[in-house]
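This document starts with one chain, in the form predicted alone, laid out as structure tokens.
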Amino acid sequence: MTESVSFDRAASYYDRTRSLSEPVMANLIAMLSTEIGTSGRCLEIGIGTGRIALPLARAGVQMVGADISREMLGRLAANAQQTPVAVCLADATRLPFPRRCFDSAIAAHVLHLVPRWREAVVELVRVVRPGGKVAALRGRQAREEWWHEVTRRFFAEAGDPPWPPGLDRIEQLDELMSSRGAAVRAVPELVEESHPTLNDLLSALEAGIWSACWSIDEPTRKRAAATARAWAERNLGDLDQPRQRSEVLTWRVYELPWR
């Protein structure tokens, strides 16, 4: 059985919560299908509903996905419609492909679901040809401190449960591949703009959309909501106000040794 975090029970709500603007993701497309080329075999591990695969596709590049979760791989064959992208149920740890069956992947928000992501690295790199690339992401941060604050007083207040199971920073994946002889590379950054509630947050960490509340159970995700939400009425004001959101979108992309 693997260790990794399973999205089956976000599946139904995946997409609403994870989407990006339009602006956004088709510049992270023309991106992405710059660096890995539209001439070969792409594999994404996580795969999920296929928010970043099945526009790839779209745009000309063989995209191969593997995933855990049933329940998203369902949702991604609701989505797909006529666009072409196989996909597997499968750990990242143990990816069901022959080496150097790829000339690329990619590992979006996936790694630090993984407790042993140095073996997903491994499996990655077993299975794109030498010369191939790698594009991963860790995660999106948001840079406004309100943000950072408020989910911090939730977390403390609901006993501070340990996050994330597997890769904390994009640096460590640099430095592991780096010992790999990768070449690292860091391309321009991309800012998704939002203005959320203080209210929209907390309602959020309540109903445990996000992965990070899914070892806290409900009572304490609630007590620890209300408790958040009277701090930040007190420090911070109006819960109904909107509010400057800058998420950051940092990506890598690895080109490996020929060899």
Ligand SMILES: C[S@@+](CC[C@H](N)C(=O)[O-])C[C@H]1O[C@@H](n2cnc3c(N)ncnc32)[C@H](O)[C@@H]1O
Second form
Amino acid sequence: MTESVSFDRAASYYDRTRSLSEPVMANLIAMLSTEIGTSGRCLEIGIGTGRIALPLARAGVQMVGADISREMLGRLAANAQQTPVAVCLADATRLPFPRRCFDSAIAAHVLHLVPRWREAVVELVRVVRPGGKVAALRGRQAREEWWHEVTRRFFAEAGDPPWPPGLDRIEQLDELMSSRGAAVRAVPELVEESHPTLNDLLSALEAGIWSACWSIDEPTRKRAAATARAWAERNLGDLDQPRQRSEVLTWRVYELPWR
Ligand SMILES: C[S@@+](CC[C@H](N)C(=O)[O-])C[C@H]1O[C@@H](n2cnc3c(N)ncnc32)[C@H](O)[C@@H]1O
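For comparison with the form predicted alone, produce the structure of the form predicted together with the ligand.
Now the complete complex, all chains and molecules, led by this one.
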């Protein structure tokens, strides 16, 4: 069984490369704090640098976090300043908390990194009280085909390493949550707009910024990026021209049964 993917190696650059624009972040925090409420305690598994937890804490939510990456938690402590967020070094599949001790929980950009993600979900359901809520996001999904086409060509040239090790589609989580008696609710999609160039994408793939690239060694990444770059130049044109990219964030809220 492979291990969960720790983000130790990404801690120094994570916040720079994964941020959301201010209006989208504001909508996200408003949506989550409304769903979760500000009166109880909320656990975030895979809390990372506190990208979501810290603004939620500033909005009045009592946040607690768990992560397997000491480096990411160190970054969170530096980001937190005076914001109160309690954290622990712990695996989401074996949480060091008694049952029913949280009112809600968040799992954002994490279950796809956990091979035993179903066990992590069972843990979430154990530690959140009956009638509590769990908000979850699998990841961001670009709408534009140019982004997918170039990315597919890069990974194909790199030998298509297996990815992700954990949850692949949010619908798999819907199924598991339903089977545990939870009501599944979609919330309105959030869309992050940006204008990267083909070179921005190719450079990020080549540098191994995203966790999907971490199993690929540097020479292979360079070769795969060169092949994808040549294809893109022939078929898509100017590598330095900014292009529309819309990334969709599909959140779910699961309401746990009252028992
Ligand atoms: C992509 S980051 C997301 C961080 C934060 N949730 C956010 O949205 O910015 C994923 C985080 O999950 C952590 N992680 C991976 N597997 C984990 C596990 N089994 N238990 C707890 N944390 C885990 C990683 O170390 C990393 O900090």
